[in-house]
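Below you'll find only one chain, the form predicted alone, shown as structure tokens.
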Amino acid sequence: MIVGIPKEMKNNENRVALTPGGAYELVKSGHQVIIEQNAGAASGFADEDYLETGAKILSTSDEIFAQAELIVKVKEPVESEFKKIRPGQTLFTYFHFAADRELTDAMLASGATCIAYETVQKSDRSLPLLTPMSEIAGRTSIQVGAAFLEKPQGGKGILLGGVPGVKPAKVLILGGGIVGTNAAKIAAGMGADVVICDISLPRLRYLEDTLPANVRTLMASEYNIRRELPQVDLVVGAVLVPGGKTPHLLTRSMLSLMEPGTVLVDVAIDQGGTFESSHATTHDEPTYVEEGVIHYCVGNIPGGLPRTSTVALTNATFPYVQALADNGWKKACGVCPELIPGLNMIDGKVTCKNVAAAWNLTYTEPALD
């Protein structure tokens, strides 16, 4: 098969889809793996190391999509990528098609085969492709939100841990999930006071036992969350839906409840976000004011980190690249049933419930036969 990367084209987005450890690997089973020149030069990797592997580099976008029967990326197409799209080819990305209409609309009308990393999900409701980036994601939300606590940044000018006789900063975290999780570990290390909130009591009971002392464990109730907010500094927004749209557990009418130079960085905003005065940002322009919070909505925040993120993310999806590769997607899914759920698209029909759900669409089970 031919597998082909493209240069990634949102703004800042430094990952590429694949290492050459991972083109090594295809090119050794038979396939001819394509790259786009300087695909992977932000995250160190020179074209001189692809080419070592047997992989060859073509110079134009418009090369990869029109060659490649597999394409791989790291984020979802942008708008001049969507017409080199065709129709029987198969696209491997995180896709969060239930955030953007435009790009859901697209990837109908090309007639591709779309499956989204965030959806790829095992037996036991894990979803190997997306922890990667959300550990990532999680830890750098705390450093990031850490900065613009800074005075010449706008924030109220605290330290996140303090310091002898000085009480540390509150971080309030919504989502015990991955990226909560990792969000939670790192402001702790840093010696803030954390509060952790989901709806699950057995996921807060296991947080309970296994993050620092200096994290509390709360339920994600609107009353509760009013009530921390006028003390708080930092806010994650850590809520997921695979494949849906992320609700809104912060209100606009709650940035009132805040002081003004507090924090918000909401993770989730690839998915629309955790709170409902969020939009996304770029890394240019990660931030932004409304009612004196500043809010930190960059969509691909791994991208400001491609060296770590693509490395994690190869390890992760490269079992699942190799299995496309070697089987085309249909039979991979028998191989591998954990990319069943990563559906999203199959010759212009939407085969993810939750995305037919976000848009209205019909939904139809994927035919694997």
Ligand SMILES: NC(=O)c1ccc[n+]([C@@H]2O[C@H](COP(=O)([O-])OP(=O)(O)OC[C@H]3O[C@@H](n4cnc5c(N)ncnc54)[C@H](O)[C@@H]3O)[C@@H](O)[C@H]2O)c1
The other form holds:
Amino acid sequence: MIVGIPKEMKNNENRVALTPGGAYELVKSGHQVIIEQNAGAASGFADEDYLETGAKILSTSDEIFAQAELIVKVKEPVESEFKKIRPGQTLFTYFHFAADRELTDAMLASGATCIAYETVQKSDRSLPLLTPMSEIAGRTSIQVGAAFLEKPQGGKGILLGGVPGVKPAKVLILGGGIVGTNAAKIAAGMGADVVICDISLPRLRYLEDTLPANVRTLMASEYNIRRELPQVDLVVGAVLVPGGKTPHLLTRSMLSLMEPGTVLVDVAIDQGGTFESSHATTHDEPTYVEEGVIHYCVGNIPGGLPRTSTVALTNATFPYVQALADNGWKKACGVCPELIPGLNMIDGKVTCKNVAAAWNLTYTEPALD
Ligand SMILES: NC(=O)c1ccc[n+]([C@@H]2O[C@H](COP(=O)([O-])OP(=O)(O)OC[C@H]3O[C@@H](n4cnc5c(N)ncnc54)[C@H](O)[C@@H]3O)[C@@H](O)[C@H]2O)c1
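Structure of the form predicted in complex with the named molecule, given the form predicted alone:
Then the entire complex follows, led off by the chain already shown.
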């Protein structure tokens, strides 16, 4: 199969979808790998590293999209890429369709098969291709939150861990999955006073058992969240309904309950955001202020840390890339059943229930035989 790796187009998206090690394995198993010039440069991989594996370097993404049967990317296609995608082509990348109607319509019109990293799901309901990026985004959310709490950045001027004789900052984490847990670990390690909320009682029990003593758990209800807000310094949004739109746990009317200079980091912005007042921002301009509250809503946080993220992502995606290249998407779903929930669109039809529900579109069961 011809496997194509275009250079990422999103603002400050420095990751690449395949490492030279991955290219080596694909070429070894008889596939042709074509990579856009400089696609790996920001992740520390030179064109020569790919050439040594037997992969080919092409100078434009037009050539990659025109030739490849399987396109492997990191982030969803941007507008300039829409028209390059064609029927019969398989795209394997993050899509987050529920947050983007224009992308949804464009991919339906393309007739391509779209397999979304974020909805590939194992039988234990875990999301193996979201996990590594959620680990990175969760940990980073506290790093950036701490930086924006500094006065010159517009924050309250509070040190996350405090010092002897001065209370630490209070961090509220909404959603206790992978992002939330990783945020809690780092915030706790920095000495903050941490509260983590979830709607799942078993999850809260697990968090209570495994996280340090300066992390307390709380059932995610509007009443409980309202009561926390007047004392918080940093809030992390980390809720997920797989494939669906994120519920707004913090509404616009709740902003006034917080002190000016409080920082909100909405990691879940890629699925619509945990805060009603969130809108997507970029690494170039990561924040904006509404009612005195700093909002950080970068949708590709790991893109800013490509040396760590590319390797972490491809460690997880590569077995599926290999299965798709070896078998084509239909047979690959037999080899790796976790790809089935990843099927978001086939031949212009929506094959993911949550995406169909998000945009009131007709759901079609994917035909696998
Ligand atoms: N911005 C970025 O760069 C970036 C990077 C990685 C992940 N993400 C996003 O972060 C979000 C979280 O990802 P994750 O891997 O932690 O997901 P996850 O499935 O591991 O965790 C989500 C948690 O939300 C909880 N939840 C669901 N509905 C809730 C509600 N109404 N109230 C409270 N909790 C609720 C679930 O019980 C679960 O524990 C996703 O939207 C993901 O796409 C963004």
